[in-house]
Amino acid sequence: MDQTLEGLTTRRGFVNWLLGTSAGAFLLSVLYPVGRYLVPPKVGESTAAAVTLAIKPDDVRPNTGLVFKFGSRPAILVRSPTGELRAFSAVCTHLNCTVQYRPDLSHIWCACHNGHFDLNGQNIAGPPPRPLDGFVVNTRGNQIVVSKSA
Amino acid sequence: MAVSETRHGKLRTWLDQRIGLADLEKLARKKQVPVHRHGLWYYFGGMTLFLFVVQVATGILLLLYYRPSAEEAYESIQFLMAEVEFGWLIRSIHAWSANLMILALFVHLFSVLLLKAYRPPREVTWLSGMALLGVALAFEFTGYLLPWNELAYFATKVSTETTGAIPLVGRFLLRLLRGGDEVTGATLTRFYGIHVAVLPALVTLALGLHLYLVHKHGMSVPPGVEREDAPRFMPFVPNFLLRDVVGWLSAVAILAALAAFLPAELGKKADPFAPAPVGIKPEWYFVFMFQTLKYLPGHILGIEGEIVGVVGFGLGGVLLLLTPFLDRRAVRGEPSPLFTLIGIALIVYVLALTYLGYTASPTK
């Protein structure tokens, strides 16, 4: 009696680990290509090291800004009170918003969470922790060329 | 038998022997609310089902016209409001009632954390409670985004972000809840998909849960009237349930006033190449939080502010998630004088904070 009673276990517990084991794998066999189906693919990081802008030097008047396209994340071109060209990305280091120029203030500020960075793209006010990124704007006769720092 | 028949006509008969409609009568006969000088708040949840019914109602009628993509979106809301009979009529309630959704949901909340609504055996209702408010924010939060327009986009840009500020798995939510790495046509469908489909789902299980446990415990009476004496109950047919409707023919009220008032706006369509604009603000319900991230400085002890920000606010939920474990004096029928000063405190700094966020000057 003893006997049968184990062997019923046993083989129980045999079924049983096999019925677990084959429902583990079959969800596992699910939730794992709906988990990597879920986390989108890749895309390539924009290459574009320089882009010629759309519009002519003389037509940036001083202390005023643009946003433009840099690959695929917004940049800002600058002219500062004293004629200098500059360019920056134009995201905020904070949390991500775009920046703008504010020529009351004759710097770069990010309307989200107030926050302030000079004409070098340094944070000066408010809560952002790093500098924007800088580029490098060159005038090529009548045409704006800004292109990533080396 | 016979008796019965003539009493409540074949129909009724037939029906209650398929699927027993004498016993759903007796239950709902059975059901009694306490009355005290707190039953006010018993009103809130209610309220909230059924401004979420009119959310339903009012989304399924969206979908017909609405287009899901980075390109139709923001012009199938201009032509639903400027073109359909009544569109306007539609997404507006839709927009305030959700926004009065949230607001009865936070008097819900707070009434139930302010008269220790949450003590045993009652801790899971306080839990699928909180479910409940995950969802209705993440409700909020997707449907914000759906016009496409340039308020949506930066909230939906900043508020993802946020999300980056998480500790170790941040950068992968933050592509999950994206589609990708910018707030894309992606971010867009993703969150559609949310919006009508997910949640949707979710708000069956949490609110099937929390609905029979409130059925299964009845409606708890507050410590302080325990105390005093037994209260007197009423029943919740037709008694309370007439109460109910008072409320929701007054909120369609409301709700019908509102929008033909003030109805929701458009605004600009998103665009990801121009700057954030001026005066930009998230949600009302949100902005205690948005105040809160302006007045951190960028780094604190070493720490970024924003992710000192987020993990607070996160460790914030958790404590207000486990206040039915936390506040042992409660569980043991005790006046807890601190969880309820926490509570207050909690609701006055909401309130200081969004009041703020609405008065200080967004270019200072």
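Positions refer to the first chain, counted from 1. C-alpha atoms forming the largest set that superposes within 1.5 Å between two forms make up the rigid core. Predicted model, so just to flag it, every value in this text is computed and none were measured. First, how it differs from the form predicted alone.
- The Cα shift for residue 61 between the two forms, taken after rigid core superposition, is smaller than 2 angstroms.
- Annotation: Cα of residue 141 displaced by less than 2 Å between the two forms, core superposition.
- Residue 129 is not among the residues whose C-alpha shifts by 2 Å or more between the two forms once the rigid core is aligned; its shift stays under 2 Å.
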Second form
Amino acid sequence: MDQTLEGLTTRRGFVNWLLGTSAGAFLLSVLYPVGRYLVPPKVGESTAAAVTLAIKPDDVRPNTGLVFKFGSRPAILVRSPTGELRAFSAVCTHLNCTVQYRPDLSHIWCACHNGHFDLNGQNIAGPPPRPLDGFVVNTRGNQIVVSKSA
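Moving from the form predicted together with its partner chain, what structure would you give for the form predicted alone?
What comes next is one chain alone, with no partners or other molecules.
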């Protein structure tokens, strides 16, 4: 009788340990991905000071815009109706949405909250609090090089 009671206690202890470990593993398997989602990994800012675009200057028609990657963020290259190339950060200064060029309006537009920027990057309508960050555009032969302003 003494031996049977000892075996029951050992089995009960084992089952309790197994259930406790399973519950703990389940909680960890749920909470770990949620924690990784809520706290994203740190990503260093790109140190790219210049980008050479894969498009030729003659391929950019007047009154058009092209969004491209400048380091880790989007940027926009615009050829004005008069033919001048300009580049700006494509991140709206209101809520960080990506802006686009509207040829029908001849200016840069943010679709999120109807923000408008002229071809100098100045905010002209809507909620954006400040102008777009500007970049320097140089054409070197058959290449377009966009760099941060000094």
